[in-house]
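Form predicted on its own, single chain, as structure tokens, below.
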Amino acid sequence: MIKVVIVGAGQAGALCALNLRRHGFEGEIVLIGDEKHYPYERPPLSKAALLGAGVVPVYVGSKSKFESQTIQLKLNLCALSVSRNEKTIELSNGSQEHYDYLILATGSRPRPFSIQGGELPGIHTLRTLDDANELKRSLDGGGGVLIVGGGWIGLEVAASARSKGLQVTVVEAGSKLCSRALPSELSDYLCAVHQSKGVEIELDTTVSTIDGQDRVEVAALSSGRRIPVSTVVVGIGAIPNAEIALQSGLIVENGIVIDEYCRTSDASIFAVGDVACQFNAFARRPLRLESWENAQLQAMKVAKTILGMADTAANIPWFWSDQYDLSIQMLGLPGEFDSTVSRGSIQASEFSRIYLKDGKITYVCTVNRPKELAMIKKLMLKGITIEPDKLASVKSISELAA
């Protein structure tokens, strides 16, 4: 009987297991996770989860679901090493698991915050359910909140904290918020939104030191400003958990390198999710995508590949963020463009901003326009060439997507 071992019981790993069963895999499945919790989705942890009476996880599957699918779930265990010759994994409890196929879904971890005072209580990163519970308790205690890093995690937490009535300051080392994901004008729009809600934004600024006795009390900024704080949230990027792959001799470059089938440099080992770096046909370069959709799609692809139903369809990178009453969605990646089209009203925070190169859409950001985003995606997948004036003037994108 063929045995599949999955290391990493987050969304990507859990979906690999469930998709294998869904598509008829009858062999043994072992899912190993280093947390005590059943697999859950991470995106809600920085959004609505911080606003309610308690952090309620969105589980990928219940205990009964995994049991009914005869998926062996082994929690609170770490994979220490892989022997590719023996096809075995050594676990932190001293046991070993043999595999025929191994799936690495080890995710990523927050980039460390290495400054004086960075070890004080009250400084948080946000990756796990336990992180979210600790952060919520800190926010519920009141006081000033400092967000270090003006990316998506930081801004979502800023919105949640401000919605709780807390004083919030965002410190970003760069000149723009979300500079890797948003063109300049959209970054400016998002900055203005947060400022209108009462968030202080400090660009081109870093944190010099954190001071306090038993916990954080004051943050000293590179500008010379000193801010009283009770909670510090650090969101300055993520590092792929690729050490076990590197130790076993797999190719690792900004994550575990995989092909179009999610195979690593060892044909019996796959990698999915935040830890995996894969060539993206739409972007025309290797990408390590930290997104909900990427975890979904790669988990499905691996399951089908193992079952001989390989699917090499390329996907357009898609991301979303909920902040205040805004539903922000992005398709593609910012890059070269020669024309832009705006639809809707930026002032009313209901708009689409579309970027084109040689008449083809390369990137779009929508705010509170989910249906239009879905129609634009059809145009992008078809590679249709469109006149910008026509794109701006049609009443509905569906007229072009038909």
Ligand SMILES: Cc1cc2nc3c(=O)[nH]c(=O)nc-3n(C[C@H](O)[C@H](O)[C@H](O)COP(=O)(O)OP(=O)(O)OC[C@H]3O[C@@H](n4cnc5c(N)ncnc54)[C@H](O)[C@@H]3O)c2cc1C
Given for the second form:
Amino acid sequence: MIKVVIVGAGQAGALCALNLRRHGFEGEIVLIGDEKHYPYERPPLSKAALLGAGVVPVYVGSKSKFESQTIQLKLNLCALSVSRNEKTIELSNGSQEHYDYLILATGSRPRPFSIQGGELPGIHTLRTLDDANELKRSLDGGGGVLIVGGGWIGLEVAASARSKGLQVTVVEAGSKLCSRALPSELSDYLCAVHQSKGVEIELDTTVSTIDGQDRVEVAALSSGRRIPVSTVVVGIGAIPNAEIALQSGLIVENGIVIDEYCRTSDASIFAVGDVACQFNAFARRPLRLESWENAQLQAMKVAKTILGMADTAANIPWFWSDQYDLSIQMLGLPGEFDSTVSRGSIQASEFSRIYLKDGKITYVCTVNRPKELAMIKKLMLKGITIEPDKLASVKSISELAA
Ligand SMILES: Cc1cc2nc3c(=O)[nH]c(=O)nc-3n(C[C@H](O)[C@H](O)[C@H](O)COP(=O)(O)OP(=O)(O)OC[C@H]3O[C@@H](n4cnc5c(N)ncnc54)[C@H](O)[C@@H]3O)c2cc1C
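Moving from the form predicted on its own, what structure would you give for the form predicted in complex with this ligand?
What follows is the entire complex, opening with the chain shown before.
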């Protein structure tokens, strides 16, 4: 009987297991995770979870689901190393697990924050359910909140904390918020939204030290400003958990390098999700995507590959973020463009901003316009060439997608 071992019981790992069964895999499946929780989704952790009465996990699958699918879920267990010659992995309880196929779905972890005072209680990162519970407790205690890093997680926490009535300051080392994912003008829009809600945004600024007796009390900024804080949230990026892949000799370059079938440099080992770096046909370069959709799609792809039903359909990177009453969605990647089109109203926070190069849409950001984003996706997938004026003037994008 063929045995698939999956390391990492997060979104991608759990979905690999469930998709294998869904598509008819009859062999043995072992899913190993170092957290104590059943596999859950992370996006709510920086959004709704911080606002309600308690953090309610959104599970990828229930206990009974894994049992009924005869997926052996081994939690609280860490995979320490891979022996590729023997096709075994060594586990933290001293045991070994043999595999025919191994899937590495180990995700990523928050980039460490190394400054004086960076270890004080009251300083949080946000990756896991336990992190969210701790952060929520800290926010519920009141006091000033400092967000280090003006990326998505930081801004979502800023919005949640502000919605709880807390005083919030965001410190960003660069000159723009979310600069990797947003063109400059949209970054400015988002900055203005937060400022209008009462969040203080300090750009081109870093945190020099954090001081306090038993926990955080004051943060000193590179501008010389000192702000009283009760909670510090560090969101300065994530590092792929690729160590066991690297130690086993797999190719690792900004994550575990995989081909279009999610195969690593060893044909019996796959990698998926945040830890994997894959050539993206739309972007025409290797990308390590840290997104919910990427975890979904790659998990599906691996299951199909193992079952000999491989599909190599290229996807257009898609990401969403919820902040205040804004549902922000981005499709494609910001980069070169020669024309832009606006639809809707920025003032009313209900708009699409579309970027084109040689008549083809390369990137779109919608705010509170989910249906339009879906229609624009169709245009992008078809690679249709469009007159910007027409794109701006049609009543519905569906007229162009037909
Ligand atoms: C707070 C937060 C908010 C987010 N919001 C959004 C959003 O709005 N939109 C969006 O598109 N994406 C969002 N994301 C990103 C999305 O959640 C991730 O891209 C997705 O979770 C990746 O899934 P994964 O399975 O690759 O990694 P993970 O879900 O991180 O799972 C990896 C698992 O492997 C475990 N593991 C690691 N090493 C080992 C080992 N050696 N042995 C055993 N287990 C191991 C880890 O502990 C973890 O449980 C968010 C992420 C976070 C943290």
